[in-house]
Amino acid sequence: MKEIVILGAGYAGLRTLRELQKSKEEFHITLVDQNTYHFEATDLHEVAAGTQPKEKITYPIKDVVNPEKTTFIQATVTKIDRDSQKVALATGQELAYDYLVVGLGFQSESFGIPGVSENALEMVDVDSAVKVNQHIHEMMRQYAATKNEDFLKIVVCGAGFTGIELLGSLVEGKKEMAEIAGVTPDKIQIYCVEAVTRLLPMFDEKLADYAIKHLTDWGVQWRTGKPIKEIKPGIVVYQDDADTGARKELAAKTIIWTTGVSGSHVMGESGFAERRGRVMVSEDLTDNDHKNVYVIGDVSAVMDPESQRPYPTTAQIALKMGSMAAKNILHQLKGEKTETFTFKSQGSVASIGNSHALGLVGKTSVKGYPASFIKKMIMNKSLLETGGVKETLAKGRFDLYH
């Protein structure tokens, strides 16, 4: 019996699993993930800000595993040997495969800036998002004890998609933070430091300005056009003047790093031809040198023929990749030709708080409450495609009117 190994139970991996499990073909699947649960990575900012509990964005992997066809192993992947067709796990176990699907996800990217890993909080999984929230609450308690206003300051490093969504959730979380600190919400100071001046470039300026104006009106203080040069303990050092190179320091006891991510370090350590943990794959999503290895999700790079740049890594493209990987493995099992992966974005919507959002649906701009409604429907669709009806009913976003 053929053995299919899927590494990672994120959007791409679980989508592959669900499609393969529908097949009547004879094969066995082994699914590997370091957690016992799947988490909705697009909602991590809400957990970090404390506007949603971690339970809302997670569900057990076993809920989507068909034990008659699939074995789930909780373990960390350490290396992939494509020539011997084996995967090494941190437990010492080795898995042999006939077909491999690599969906190992992302990790935080420091871009070589000193002090990031030591002095800033990352937000790459449920545990790190929970730690951000716990840290914020502890800083609020420290303020109550010391009256040092640096404990009330939060700096978000980076104003990309994730950073903007986090800022919106942090604004909504200010009431709870203020109660812990014993102050009014307006005393909580939220900053954003970003290297570029044109924020949210994936949207037109009118839409981007809508988000920035709302966040500004809600008290977010911007340091745009200010590249971060170093993170010291409790201090963000940024370039204040491009001509002179003059630097300034912003003190805050909470510093959250959202400037970018890269694919899993396992890709480089396993000898894949990668850049920042992403592998430029063949048109059918296979590794260029090993046609039984599919590379999907955050560790995969697929060229957009229009922009001549790789598509951004999103849940939307990861789900499509998962479906195509499953379809092509089934083709290969039957001795059939694989299909070419094509992608057309259905649009993108960014939330700024629970009831405000902005984005594109197809080519139509949406903002405000209607965009928030659409965002929650997109989140529910993602849940349906990875977890099915049960998880959608249990974890779906049906708070549509507030």
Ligand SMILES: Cc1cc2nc3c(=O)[nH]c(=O)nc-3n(C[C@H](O)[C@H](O)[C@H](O)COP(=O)(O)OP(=O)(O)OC[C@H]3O[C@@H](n4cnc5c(N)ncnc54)[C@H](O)[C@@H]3O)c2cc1C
Second form
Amino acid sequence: MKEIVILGAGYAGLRTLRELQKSKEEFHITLVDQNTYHFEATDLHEVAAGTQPKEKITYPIKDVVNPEKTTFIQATVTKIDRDSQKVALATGQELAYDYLVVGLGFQSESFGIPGVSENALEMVDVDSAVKVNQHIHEMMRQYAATKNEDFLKIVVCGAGFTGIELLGSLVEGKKEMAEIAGVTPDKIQIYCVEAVTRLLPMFDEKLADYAIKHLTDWGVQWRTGKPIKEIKPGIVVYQDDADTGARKELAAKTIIWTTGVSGSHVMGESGFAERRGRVMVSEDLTDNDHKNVYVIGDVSAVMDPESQRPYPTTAQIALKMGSMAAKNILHQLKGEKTETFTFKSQGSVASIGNSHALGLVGKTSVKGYPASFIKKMIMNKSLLETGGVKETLAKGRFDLYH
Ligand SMILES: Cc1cc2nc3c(=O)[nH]c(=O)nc-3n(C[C@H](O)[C@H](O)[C@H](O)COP(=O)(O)OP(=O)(O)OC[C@H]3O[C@@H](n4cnc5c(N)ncnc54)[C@H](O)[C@@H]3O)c2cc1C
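Taking the form predicted alone as the starting point, write out the structure of the form predicted in complex with this ligand.
What follows is the entire complex, opening with the chain shown before.
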């Protein structure tokens, strides 16, 4: 019987699994993930800010595994050997495959800036998001004990999609933080340091301004056009003047790094032709030299014919790639030709807190409460596409009226 191994139970991997499990063809699947649960990476900022518990954004992987077709192994993947068709796990176990689907997702990217990994908190999985929240609470307690205002300061490094969503949730989480510190919420100081001046370039200026205005009204203090040069313990060092190169320091006891992500380090360590952990794949999503290896989601790069640049990595494209990988493996099993992957973005919506959002649905701009409603419907749809009805009913966002 043919063996299909899927690495990663994120959006891409679980979507592949669900599609393959529907097939009546004879094959066995092995799914590998380092966790026993799937997490909705798009909601990590809410756990980091403490506005949602981790249970709300996770569900057990075994809930979507059909044991008659699939074996789930909880283990960390360390290396992929495409020539011998084997995957090495940290446990020492080796898995042989006929077809491989790699969906190992993203990791934090420091862009070589000194001090980032040592002195800033990352937000890339459930554990790191929980750690951010625990750290903030501990800093609030330290303020209560010392009255040093640096403990009340939080800096978000980077004002991309993730940074903006995190800022919105942090503003919402201020009330709880203030209670721990024994101050009023306006005393919690939230900063954002960002290299560019035109924020949220994926949206038109009016929409981007809507987000910035709301966050400013809610007290976020901006340092835009200020490239970060170093993170020291409790200090963000940024370039204050582009002409002279003069630097300034911003002291804060919580520094969160959201300037960007790259694909899993396993890709480079396994000899894939990658750039920042992303592999430029063939048009059917296979590795260029190995037609039985599919590379999907955030570890994959597919060229957008319109912009002539790889599509941005999103859950939306990861889900579509998952479906296509499953479809193409089924074609290959039947000796048929594989299909070309095409993608048309349905737009994207960024939340700013639980009841505001902004973005594009198709080509239409949306903002405010309607956008927040749409964002929750998008979250529910993606949950449905990986977890099915049971998980959507249990973990979906149905607080639609404010
Ligand atoms: C805060 C935030 C907000 C976002 N908002 C949006 C949004 O609104 N819309 C949108 O479309 N996208 C959004 N994104 C981007 C989106 O989350 C990613 O593009 C998406 O998660 C990629 O899916 P994936 O399946 O490739 O990888 P992931 O979701 O990263 O899943 C990878 C899986 O692989 C497992 N894994 C990783 N390494 C190993 C290993 N070595 N061994 C075993 N298992 C491993 C992980 O545990 C995980 O289960 C957001 C991201 C963040 C961080």
